[in-house]
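Below, in structure tokens: the form predicted on its own, a single chain.
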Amino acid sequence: MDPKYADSITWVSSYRFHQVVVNAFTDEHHRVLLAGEAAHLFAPFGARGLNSGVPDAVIAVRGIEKALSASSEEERKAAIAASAKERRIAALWNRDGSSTALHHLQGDSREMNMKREIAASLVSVVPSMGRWLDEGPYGPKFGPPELTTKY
């Protein structure tokens, strides 16, 4: 920082972003459910954690519906695995979208670098590469994977 501002700080710190998914949103029983940042932390561009933890709470509540009202056993245990299979697949999507947009802004990828040099070089001629440049590519523009089996 400049010097003129060493009156003015009070104080400084960082933050390591984390980009991580548990393995399973359930434990082997399926008897608990996991939501939120319980299940999965992701570095914060787009609120991806709360829009993932809010879908994470309304699915869980759904399949713990399922699985009160279930005839069997068998049939409540694979009501809480798929809530948890479907946000497992949603955080996984997440965080491969927030991992992009932590690379193309941190600025760490040998690659990422490179393609900021060439949308910068050809902003004269491509318009469009300014834009990229100013919103950067913060992941997809559409959901997640569609699941392959519904319950």
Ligand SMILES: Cc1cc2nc3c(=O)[nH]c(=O)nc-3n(C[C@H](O)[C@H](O)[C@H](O)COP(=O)(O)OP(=O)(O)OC[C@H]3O[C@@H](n4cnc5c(N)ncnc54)[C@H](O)[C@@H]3O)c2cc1C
The other form holds:
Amino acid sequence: MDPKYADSITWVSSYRFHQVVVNAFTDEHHRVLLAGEAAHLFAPFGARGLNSGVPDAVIAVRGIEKALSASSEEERKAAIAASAKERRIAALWNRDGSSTALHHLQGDSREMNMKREIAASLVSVVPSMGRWLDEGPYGPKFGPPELTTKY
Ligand SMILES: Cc1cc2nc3c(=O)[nH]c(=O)nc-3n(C[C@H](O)[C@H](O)[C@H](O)COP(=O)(O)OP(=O)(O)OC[C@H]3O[C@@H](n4cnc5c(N)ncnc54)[C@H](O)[C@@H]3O)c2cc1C
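With the form predicted on its own done, generate the form predicted in complex with the named molecule in the same format.
And the full complex, kicking off with our chain again.
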């Protein structure tokens, strides 16, 4: 950073990326539903964290609503289990999406370095290479194919 900004810096720390998803979004009795960072941690590339934490909460509320109006314990459990399953599938999808973005940005494999070098050398003749370098596979462009719910 340019030294002229030194006075503006009030806090410096290191930040470790995690790419993790809980084994289950609910407990064995289906009394608890996890959402957001309590259920998954992703690298920020791809903007998957809050963008999946909010749908976790929305789907959890829908599941709880169904559970509250269930006419049997079995139905109640099924409502919570469905929410938990749906959001775990999405979490795995989002984890993989942020891994792809992380790899694009920070990956230092020979293949990735070669792709970057080729793209950079061809930018002046193939402008889309520049867009690929700049934008990469960031951002959720579509959801997991298994899900039918629209947000
Ligand atoms: C650098 C960076 C960039 C990011 N960029 C994006 C982005 O572009 N797009 C995107 O979608 N996501 C992004 N994220 C992720 C996003 O910030 C998180 O996914 C989101 O904030 C998680 O919200 P949450 O409510 O689940 O958890 P948190 O925001 O962690 O909230 C949990 C809260 O619980 C409190 N708490 C913890 N323990 C206790 C306790 N025992 N008792 C009471 N309170 C407690 C904490 O203080 C905190 O306030 C980014 C994250 C980082 C770090």
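Residue numbers count along the first chain shown, from 1. What we label the rigid core is the largest C-alpha set whose atoms superpose within 1.5 Å from one form to the other. Source: prediction; values computed, not measured.
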**Item:** Core-aligned C-alpha movement of N23 between the two forms reaching 2 Å
**Value:** no
